[in-house]
Amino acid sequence: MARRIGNKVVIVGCGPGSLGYITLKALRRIQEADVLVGSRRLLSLFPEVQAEKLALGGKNYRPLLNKIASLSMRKRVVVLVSGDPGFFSYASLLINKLGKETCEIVPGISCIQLAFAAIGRSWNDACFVSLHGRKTALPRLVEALKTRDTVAVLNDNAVSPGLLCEFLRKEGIKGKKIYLCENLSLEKERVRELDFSSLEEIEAEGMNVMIFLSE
């Protein structure tokens, strides 16, 4: 809902995790902030920034919407999101709450972009599905794998590669080349080319990107 504010709330995409993938404009907005809002991991990237810092967690992300709205009346509030704000992020809730005319969005590099770069493939025709906190999206993933040649999946610990493999087998999905991309841009980055038989035994670390190709 639209409202009058003293300052626009700036939503900054912080990329896949490494400072090297944050744009210069994003860094400038962060340095100008009076208040930084974001996950503890993202806030820890900017220890030198002398702003009030509000940690965003699983239980307070909705209540913080009102606080962000209130603070922005008198302070420059910057909200940090991972990847790109327009791709499965907190930005959609903020924009719905505040109104698009009261927000400034600074794009970031998503883990999807980095994953496709890592395997040297175009993502022009890719279909995207997020299972990060969204187990209910599993049927959508099955439909995508049946109808599209390139499918990228955002995943977390809730759906392990082994469990996902078992589910997809039961749904009749087979014959895919699979790339498992973990810790993209970070020190322990790992990209593996797999098939269903090897995927079943794989353990993945935290959030990851899986790319399915019909080849």
Ligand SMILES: C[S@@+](CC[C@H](N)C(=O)[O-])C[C@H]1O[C@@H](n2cnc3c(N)ncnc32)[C@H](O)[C@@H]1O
Given for the second form:
Amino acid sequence: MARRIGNKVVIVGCGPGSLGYITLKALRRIQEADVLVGSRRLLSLFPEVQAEKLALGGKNYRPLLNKIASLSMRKRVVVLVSGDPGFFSYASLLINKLGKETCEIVPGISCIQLAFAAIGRSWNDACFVSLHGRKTALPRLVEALKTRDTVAVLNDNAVSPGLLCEFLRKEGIKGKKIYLCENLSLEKERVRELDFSSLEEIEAEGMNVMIFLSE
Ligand SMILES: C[S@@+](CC[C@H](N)C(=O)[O-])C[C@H]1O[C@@H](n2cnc3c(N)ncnc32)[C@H](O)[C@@H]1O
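Can you swap the form predicted on its own for the form predicted in complex with this ligand?
The complete assembly is shown below, putting the previous chain first.
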């Protein structure tokens, strides 16, 4: 296969949202960038970086893949993703498009790590389900809750915790301790221990991880 000319695209995991959780390696790569690509929230973490900034969001995820590929022929492009690039992230679209040889991946701290740290539990045997942008994962969640003792759910509020709880009850899920971990590492961080009856009343604010434990 012919060798590609150009720079590797650097995909940097930026952690759960606060600067304190960005690694030194990630910071170095970001400071070296000619072009920074990322959500407005992640770009706003680096106002001092002089790079050209391209906002990722809405419906431009796929069109930006081509732009990133062509820019990287001339420039050092750094793509910011939240948490860790290997966990439910834009990184997989990029790697599929460009090939793994063309990407450098800088790991980050995942929201999952913070959520389990906040509740003082191990995630050794946990199962993960993402409802972020995909309600189609609901049947997988039901299956996981029926068969696994520790299930962590990534939610973007497309499904409110109350509605989710109602749905799960109808599917015969019960007897779980539930932790709702919102806005981890951010100003409005909140971690609450709940059960199905208290969860029905609750609207989550912002990004959240829900952890279900068998009692
Ligand atoms: C597209 S996924 C990205 C996950 C990311 N790659 C990681 O490793 O944390 C986005 C989802 O992660 C969760 N999430 C990300 N940051 C969070 C935070 N600071 N607090 C709570 N949940 C968060 C939310 O469930 C959100 O809908």
